[in-house]
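Let's start with one chain on its own, the form predicted on its own, as structure tokens.
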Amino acid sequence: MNRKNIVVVAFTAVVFALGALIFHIPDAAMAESVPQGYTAADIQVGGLLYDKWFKVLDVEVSGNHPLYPSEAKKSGGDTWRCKECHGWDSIGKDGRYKKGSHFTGIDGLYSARTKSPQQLYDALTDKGSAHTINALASNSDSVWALVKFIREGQIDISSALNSDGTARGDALNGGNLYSKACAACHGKDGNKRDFDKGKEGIQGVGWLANDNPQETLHKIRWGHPGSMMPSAVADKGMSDAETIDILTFSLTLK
């Protein structure tokens, strides 16, 4: 080998050196910048923890959360629910909420997915902030799970509902999955179990699919605070679009 392939040679050989430095300390650094709460923490209870935390948590609350308006039509226990504000499509303000009794005027948590599990856990704990619970604060496993479900667990509503309020599904493979996987408990028909049981006749899957096709999807993907129903994403491990084919389907249910 003659002295300038020698060259060449060492010189490759310290840009293929350098490049592996440069990629393997980002990954090293964002490994070390994730803390060990978040990745630790259980996607399905901060679903749960977003539907009703009080539930979840089996602590009282009392009176209207600090942060709920005034003008707002809902009392007590509502006004601490997650959902209340932000809404079951996570658009808060600018979804299913945007006007009726449940309006606020506040933002959904959606673009907050974005946020680092940092962040999200420093706002969900400030105790400056009136938007702290205290009782939820406490239980530092039950934060990083809401913060895990805020940044990984929402979805984009817009991918399973058209403006109309139709679903964006396949109701076919949405049959076929809701048989295996929900209908020991709902029945084939939906209509096992009452959802409502201060009205005629059973308000089963399909009633609660087509009045509130948004909080569905919820309980769907997560499962319902204080119930052994599972979570289709972490119990089933079903994919966001098979979740949505559910929803199809449960549409379909009379």
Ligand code: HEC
Second form
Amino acid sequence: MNRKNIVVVAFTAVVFALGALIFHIPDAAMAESVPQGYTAADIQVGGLLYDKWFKVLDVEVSGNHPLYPSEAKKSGGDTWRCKECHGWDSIGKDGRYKKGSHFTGIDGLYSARTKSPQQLYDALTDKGSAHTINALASNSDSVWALVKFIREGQIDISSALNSDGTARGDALNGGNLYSKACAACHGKDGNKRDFDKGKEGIQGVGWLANDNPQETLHKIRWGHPGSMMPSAVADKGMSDAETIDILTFSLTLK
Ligand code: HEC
Ligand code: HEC
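I would like to compare: after the form predicted on its own, may I see the structure of the form predicted in complex with ligand HEC?
Now the complete complex, all chains and molecules, led by this one.
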């Protein structure tokens, strides 16, 4: 081979290698493709749907969810809420709802976060399952939002709370974040809005945090269905640790 031929061969090899690379990229991307519905899904909507989907979608529910155990204590709308069976803390029967009026004996969804988007989508839209809620399953944006929340929005509750209910965050940092992100609506002392008017005393942020820190953390992270409350995660871009700091501070409010 003369020198000119060597250059031609080398050049051809490079062209082939590049071509192979370029034409293989779409193949590789296809193999691991994430459904478009998942990519576009709104995680905050997922968190709110998990809390009270029928309020978000403005639909009526009647009777009990078919999988709600007949011996359990709630009835009607409550039995249709994801959180009622799977828990505010994502660990169902192993967490806050292991006993008391919310006990159902059902697992949480924390371990389901490792399933693929499509697996979770299919689980929530399976027409043959008594679990499937038709009003939700027919709304693919809502299903994808729930799938995104399940995979990316759930938090390991043991990183937020000790077993005695005390919070693990930094109350000082939480206080600073609270002043910026919460005080305008809830007041410096957390009591500007009374969550359960008609009951004795004011049930503000401090009251709820002490009564139900798991629920309070969920509200801090995603907001409150049907209200203008922003999501600390989705709207304010806060980290998991920062949301835990706000919860930790909220427990100091009375
Ligand atoms: C009345 C109780 C109840 C309600 C309400 C409920 N679930 Fe479930 N869920 C269950 C039970 C029981 C299972 C496990 C057995 C089954 O699928 O039948 C389950 C399983 C699941 C699974 C599969 C978990 C896995 O590890 O594969 C997902 C995902 C899920 N639920 C999401 C939701 C979402 C999202 C909502 C709210 C829209 C919801 N569930 C509402 C009782 C409930
Ligand atoms: C734009 C105003 C606004 C901001 C900012 C806001 N909230 Fe809210 N929040 C509301 C409204 C409205 C509700 C609906 C409940 C009500 O007032 O009755 C609510 C509800 C809640 C609830 C649940 C009450 C219940 O009944 O379950 C908690 C807890 C809460 N907020 C804490 C916070 C914390 C902590 C922050 C800061 C991270 C915050 N909020 C930021 C307006 C706001």
